[in-house]
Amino acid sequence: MSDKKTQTCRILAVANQKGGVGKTTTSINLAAALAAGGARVVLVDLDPQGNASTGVSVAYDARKGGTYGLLMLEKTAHDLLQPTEVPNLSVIASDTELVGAEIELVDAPDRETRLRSALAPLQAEADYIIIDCPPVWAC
């Protein structure tokens, strides 16, 4: 028997149908915390306003493109996440782009599970994902 952890990536989506109920602030908080605790973390901001981008010092005009690149199978996780001042915390940034999202995907055959596939690259080298939905989306 092998003495090798196996690892699991776990992803945890802050979700809830209305706004202003603390969906960022957790997201930050809790990708930060499990960070500082030596975890390897990836923060995707998913709300075209960008307030999780911002609220790990990742400017707007810092950012390599945003969530709706990743969504529109235009960039890859890869191409996209970007280092924070915090160590071992990563972030997808998001783009105010991300608003015309839901409606451009409304035909799209793969819509349910386009997030899912272009994160799964992410999971060998990540001990969490949290993902930082806009209100109204069930991610």
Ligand SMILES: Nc1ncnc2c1ncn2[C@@H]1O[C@H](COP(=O)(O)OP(=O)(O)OP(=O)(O)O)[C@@H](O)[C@H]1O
Second form
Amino acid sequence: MSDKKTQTCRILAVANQKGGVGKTTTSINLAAALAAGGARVVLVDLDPQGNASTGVSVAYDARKGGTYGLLMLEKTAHDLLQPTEVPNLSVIASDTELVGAEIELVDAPDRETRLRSALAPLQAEADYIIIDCPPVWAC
Ligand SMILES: Nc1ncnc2c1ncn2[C@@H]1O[C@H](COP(=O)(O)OP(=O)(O)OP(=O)(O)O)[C@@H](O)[C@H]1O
Ligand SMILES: [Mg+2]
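Having seen the form predicted on its own, can you show the form predicted together with the ligand?
What follows is the entire complex, opening with the chain shown before.
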């Protein structure tokens, strides 16, 4: 287990404009491996396809709000954090509602920093935040 007093949270975004190249597979396995090693890990599903959520067994009915609610400031990261079957690994899930976020945020002055701000409260209690990005977005 990491030293909680000196540990700083590292935020890793798994991003590539090309689809189907292993972003989600990398995100899930990296998150699970770090958690298995004793790190406290949060996996953030930022893809409306929700494949990272599926990969850690979050039921579809339990995804509503998800990262869409986080980006729209409807819910906090703590509201949305769900445990997984893997010890030390939690997830903020996504569903198809997230498709609309890019358009809905187009005029928001804080659109480029909103995710960082929304995840900030988790940094004191996580060693790693792994973000599974969708294709196309320049995360
Ligand atoms: N190292 C690998 N070797 C072989 N197949 C792989 C490997 N990594 C991922 N795959 C397979 O490639 C396919 C795409 O993987 P994945 O869903 O992780 O890609 P992605 O980049 O997240 O896709 P998308 O852009 O749609 O989100 C899946 O069927 C996955 O099982
Ligand atoms: Mg993916």
